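Below you'll find only one chain, the form predicted alone, shown as structure tokens.
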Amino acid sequence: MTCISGKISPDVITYLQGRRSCSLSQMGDTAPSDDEIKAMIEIASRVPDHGRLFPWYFVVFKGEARAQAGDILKEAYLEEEPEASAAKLALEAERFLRAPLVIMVVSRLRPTKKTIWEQILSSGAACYNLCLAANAMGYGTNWLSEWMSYNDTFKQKIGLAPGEHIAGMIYIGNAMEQPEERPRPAQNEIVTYWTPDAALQRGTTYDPEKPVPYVKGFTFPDEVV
């Protein structure tokens, strides 16, 4: 394979300008083939990774495994909502059935002198590259986290080690409809061409006085703090 860094590709530019997530309600039941899944994950792995730490890995749910994971989802949800009805538990158990393929991207923080923040960002980049790869193969994608990503029981029973976190659940399937565009921020609201006296444009919804809630369940292993 030839590595590329700086090659004009108008088709890629056009594609990225129109890229859009696919609603789960618009996702069909056609799953990628095993060869396509392998290619998607290979592309997802080609992301910036300072120190070559590979601070992420992938867990694939396809076929019957999606329903089998439902038993864990039900058990974990009962911890969230002990009074949940049988109907609600059945609904939660079917979360992975909303698409024919779900790929979980797991962030694993490595003991290193490289910053933890860079490792987390690399995991997010892997999620997005996975979406782009699937989109370019003709599939719709939806990158979600939802409650189970922060539930210790779910993470433990799926097989995650302490200190590992779910960067995203990427739902993948054929798009039955092309999604509509959604509002995007104007560049003059989020872009600053810096000068010493420039006021940084943070976006119209930014409120520096409003505290950012700490992510539930997110802790750093002692050895990498």
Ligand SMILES: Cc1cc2nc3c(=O)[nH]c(=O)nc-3n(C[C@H](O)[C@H](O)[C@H](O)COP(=O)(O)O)c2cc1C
Given for the second form:
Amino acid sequence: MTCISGKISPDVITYLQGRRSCSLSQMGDTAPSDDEIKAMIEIASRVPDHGRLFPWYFVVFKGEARAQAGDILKEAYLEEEPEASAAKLALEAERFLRAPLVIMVVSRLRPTKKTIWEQILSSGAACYNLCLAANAMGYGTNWLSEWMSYNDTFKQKIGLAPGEHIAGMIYIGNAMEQPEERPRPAQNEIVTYWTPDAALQRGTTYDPEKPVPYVKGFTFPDEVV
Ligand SMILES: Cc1cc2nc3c(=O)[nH]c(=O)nc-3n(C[C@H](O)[C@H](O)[C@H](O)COP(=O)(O)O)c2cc1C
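The form predicted together with this ligand, contrasted with the form predicted alone above:
Everything in the complex follows now, all chains and molecules, and the chain you saw is the first one.
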């Protein structure tokens, strides 16, 4: 492996400037090959990681495993909502079938207060590197959490240990259409060139009085808050 730091790559710049997620409705059924999966996970594992803790691991759902995981999801949903309709349960059972490949990135924290936050950030970077690698191999990606990521029954039945968190469910498949642009914040709203009396630009949508929508089941590890 040739390591790279600071090598000019205009292709990468163009790629990142146009990066977008692929909506699941636009995802086709061509899955990456096993070699491609291996290569994208290798790239996802190549993220900054303070203390070499490797605070993440990957679970691949491919082929039949997607329907089997869907059955577990359906069971978990039924536990939450015993009155759920058959149609809703069928929808839950098919969640993993919306893409030909789903890779779960799990954040597993080591009990060191010093770098808990950094371990979580590293998991996010792993998710994003996984997306970028898959994108550059020709696949659309979508990083979703949805209710399953915060459901203890699902997490336990899928094999996670207590205290492990789902950093992302990365849906991967061929993109059937290129997405439209979506609004991004203007730099003057989110960037401050610091001086001693500069007011930091926090973005126009930031209102400290307005809570963000509550995600059912979500709790930050105590060490982080
Ligand atoms: C940690 C994380 C979890 C996410 N979970 C969801 C989700 O459950 N549902 C959803 O619609 N988008 C979710 N998103 C947002 C999408 O991944 C995507 O970023 C969004 O649709 C905007 O598209 P873009 O990436 O092209 O800007 C999540 C993003 C992150 C970083």
